[in-house]
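Next up: just one chain, as structure tokens, the form predicted on its own.
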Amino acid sequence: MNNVKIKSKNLNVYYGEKQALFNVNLDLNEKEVTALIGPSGCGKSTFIRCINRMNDVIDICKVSGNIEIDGVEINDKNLDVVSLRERVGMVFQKPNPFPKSIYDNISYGPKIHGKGETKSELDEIVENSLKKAALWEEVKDRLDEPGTGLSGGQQQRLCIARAISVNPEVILMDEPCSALDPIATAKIEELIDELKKPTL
């Protein structure tokens, strides 16, 4: 029995006067894959941005209720959401690579959390990071072109490869295979598989 990684509690949120999410109440447990299902618009986006507070961004947006990730409470005014996003990683619709190289939009964010101190674990955190999403045989002879660059298939796994390189205890995903081809999607589904694994 796996153990709640994510529980949220009487979760509300409004844009402005309009309510968007009445009362979530959902225990999220940690090594399993969790879909969300249901109508456009009915708030799947709304909650997962929730998670790692991302709708702190929308000026008119308000939530009440709790949310919390291993008994901590994500909504409280002195936590600090930049080590609540290191922890809590996140993947777009579309694919959003960074207008840097397939190297520096791996190495980013461990050299922001202080990861990778030196060139040789930048080196190993961007292999084996491209290695989780399946990206790394295909890339690995150009790592210093644009991510731009690369089909939509591939740059969604290397927005998938750049949110695995922090090692986050969460991934949300918000539909990460709509704008992709059967291929593609099974080859992020297989993934998705893999990421709930137990590391040893």
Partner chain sequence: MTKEQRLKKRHNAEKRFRFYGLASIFFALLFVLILVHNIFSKGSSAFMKTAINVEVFYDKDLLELELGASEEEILEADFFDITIESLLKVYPAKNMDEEDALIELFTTDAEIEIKKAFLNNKNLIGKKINLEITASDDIDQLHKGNYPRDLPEDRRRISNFQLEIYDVLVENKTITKNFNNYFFKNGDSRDPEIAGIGGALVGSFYSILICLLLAFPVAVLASIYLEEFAPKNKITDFIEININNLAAVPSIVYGLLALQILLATIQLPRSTPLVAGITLALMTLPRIIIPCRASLKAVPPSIREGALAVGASKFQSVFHHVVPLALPGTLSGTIIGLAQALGETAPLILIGMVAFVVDIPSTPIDPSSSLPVQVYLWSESAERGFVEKTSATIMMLLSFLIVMNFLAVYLRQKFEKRWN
The other form holds:
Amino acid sequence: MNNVKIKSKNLNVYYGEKQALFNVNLDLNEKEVTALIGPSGCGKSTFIRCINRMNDVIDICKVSGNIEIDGVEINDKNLDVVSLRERVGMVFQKPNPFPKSIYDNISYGPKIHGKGETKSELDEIVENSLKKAALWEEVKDRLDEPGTGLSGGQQQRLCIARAISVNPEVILMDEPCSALDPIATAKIEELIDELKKPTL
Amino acid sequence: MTKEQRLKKRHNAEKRFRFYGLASIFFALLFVLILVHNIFSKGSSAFMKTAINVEVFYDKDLLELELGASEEEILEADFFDITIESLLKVYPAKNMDEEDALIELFTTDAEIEIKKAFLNNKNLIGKKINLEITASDDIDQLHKGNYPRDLPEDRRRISNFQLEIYDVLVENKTITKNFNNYFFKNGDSRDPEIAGIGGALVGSFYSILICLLLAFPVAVLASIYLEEFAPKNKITDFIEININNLAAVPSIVYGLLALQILLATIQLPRSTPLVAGITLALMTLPRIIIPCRASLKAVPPSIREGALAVGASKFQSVFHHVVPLALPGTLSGTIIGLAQALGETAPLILIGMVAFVVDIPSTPIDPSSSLPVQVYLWSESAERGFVEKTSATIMMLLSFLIVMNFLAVYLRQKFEKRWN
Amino acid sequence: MNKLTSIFIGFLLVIGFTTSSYSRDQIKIVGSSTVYPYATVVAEKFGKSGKFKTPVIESTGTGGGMKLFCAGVGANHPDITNASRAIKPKEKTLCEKNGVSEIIEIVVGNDGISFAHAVSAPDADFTKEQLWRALAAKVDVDGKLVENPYKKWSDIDASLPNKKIEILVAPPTSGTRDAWNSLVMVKGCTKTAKSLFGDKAKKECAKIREDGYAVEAGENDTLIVQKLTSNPDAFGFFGYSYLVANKDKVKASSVEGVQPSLEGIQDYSYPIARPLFFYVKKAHIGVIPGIQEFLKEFTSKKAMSNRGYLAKIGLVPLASEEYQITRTAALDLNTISIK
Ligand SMILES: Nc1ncnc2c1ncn2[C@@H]1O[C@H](COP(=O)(O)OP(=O)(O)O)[C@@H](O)[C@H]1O
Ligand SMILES: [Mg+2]
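Please could you give me the other form, the form predicted in complex with the partner chain, since above is the form predicted on its own?
Time for the whole complex; same chain goes first.
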């Protein structure tokens, strides 16, 4: 049994008057893939967006209760969300690559966090991330082409590569395959399984 | 009603709609065509000017100049006598009145033209040379066919004697039509044949430049703040409504504001591109903020979320991702705003831009006119030659507007990124 | 971003700087649109003669010009204002209040207003009373004031043509209208009407009918000429210089039997004639370069005399006695009393 990584205690989320989550108490372990299942609208997205505080972006959304990562409360006004999101990456339901080159899509995260000072370090991060996302072979010859020119499945893997480029401890994925065909879905599921293995 | 009848009715409705649509496009085009035709047929002749070939003799004694005279000596020298001598040689005049009539065929600037030719070639002293001297406004209009010659003499500005000379000149082919460089180079003048839009062009350029420098950064920063950072509450709603209202405020109101604040209170110099630029900037500001905010709004939220999710701060997500994507729309909005400012006349009247300015302004604090104001001024002038000049200036203004609008469309299409 | 901010701040500094140190080496003239065509020609010649910049002339109307002129002394206020009438006592008070206490008055010449129609129309002759009757809002008929009943010229007098009255009127803001009001509407107003109007006779006499027989034509005199050409039944009035410039299109009708002419306007035998002026701020002489030289050029024989270049474009020159007075005022910088 692995250690508990994320702990939610009495988590309540409201969208304005409407309550979306009721007293969620849930422990998630490290080095595991945990899947949340439920009918549409039951609050899956709402829950995982609490873990990297993406709900801050929505004005009417109010979160109460506790979420701890490694025993540290993250639902705290004084916590720096930027460094939280560096540790907790996210992949969205619909692929959303930046309308920039494939290379820039991956290198953006490391750049703003000061990882990869030199061009060669960045090159290495880009290559590793794309390899881990099983996209390297497909795009290595066209890194300066726009990321938006890829197919839907490739775009989603690009987004996964973008999420892992900053070496996060947790990756949140919100129905990452719902917009993809079965073959692309299979590839990404395989990839998720790979990712739970500890990095070197 | 049977199924066929219903189907037929639906098809007919569509046909009717297509016909109405076509008809209205046809009418709109027709009006544009009439307008353009009207302006072009009146204005195109302004790009040509009539000149008369004159043999000029740079007589040493009359000029009181020696070979190798300095630039200053030449500028001081009196070219009046040789001008008169040269012009009178064009046709034999019997008495003073006829001589006057002959000289009236030429521009009042004939002396200056003869002097300029000499300044360009100082070796001409004591020599003869053929020069194309600009004809007077009346001859210019006559030669272009804009002046009726079949009226009785006392109703004509050109006398029978002058017509007689003109006919001889035409026969000898000494009267010519050339490209009218004065129209682009010169400032305003009361003599239509030497009047130009040079001063108005420079004035408009400075005004628009100042307008751009002031309005663009302020509008962009304001839109980014309002769209991305400001909390959504009653105050920002109120600001939003008022920006939309400001964009609809008639431009003359900004003129009044400028008159009160810029001229009366801050005491900036009247009739200058500086004041014009600031006034136009005030007017253009909301007109840039609106498209700028619209293009920021058009950037899909998923881009923002993507940036935030890799740990970008709000500021980074906005300036690294959202603003570059909104830039083409912002730029085209700015250009269209500036194009509107370029054609604006009403506020400029109030700040004294409607003035007779001959000297071409060298700085934005020199008195100046602007293109639309020049149109307004010339349309009020009595001399016939200004009719074509007015239309030609409108043509210039329209072509600038068209170029700017094309640029706006081009920028938007070229740099607009597509995101799915 | 920082660059942008610094450019912006630099720009504001430049504006601030120019404001505080603004001085002028170019004469600034405002005022009457009637004097404008003459002043601009003089200014252009003056500029071409070399030593000074060409004066900048803004056409603001006589009243507007006086307001700007009397607003104060200093580079931000104009040096000269043109006027199609003499300065009013009220304006003198304003000037004095703002420290503009020394003013030089220059009479430029005379202006005649022509009452004109298309060249193709038959010649016509009107008295001032007839013109007033055709235009006034209220006229006296059988000793009583009534709304203007005349629809045709022949309704006013049987000798006049049996045609609908159609007159294009200059707008109330123009100097031409001012002059028309005082020279035609007030002078042509009958005694009976004046006594019936009582206190406000001047104002009431000058009121123009609004029942469609008199149409306001806008400031643009060129446009009036165009409208007259296309409608031979219509009349309009404008400055004499427009008549001279467009004599192929429009012709003047006689007033009180007199056709407008240089001589007739000069000795005021043509009844719709008036003097034109400009006023100079003496405090600016010696501060703004060239004012004195400009006065000399304007009042020179070359410009103002019978054969001068202003006469060629329609200004009616002063008679020789008046010319001497004006020339002396320009040379000696004689000021007028503003008390
Ligand atoms: N931005 C929002 N504003 C208001 N209500 C929302 C918003 N997002 C989600 N909800 C509501 O919260 C509930 C949970 O939604 P969500 O977490 O998206 O469900 P799931 O991802 O399980 O389909 C739904 O009832 C939905 O209507
Ligand atoms: Mg969901």
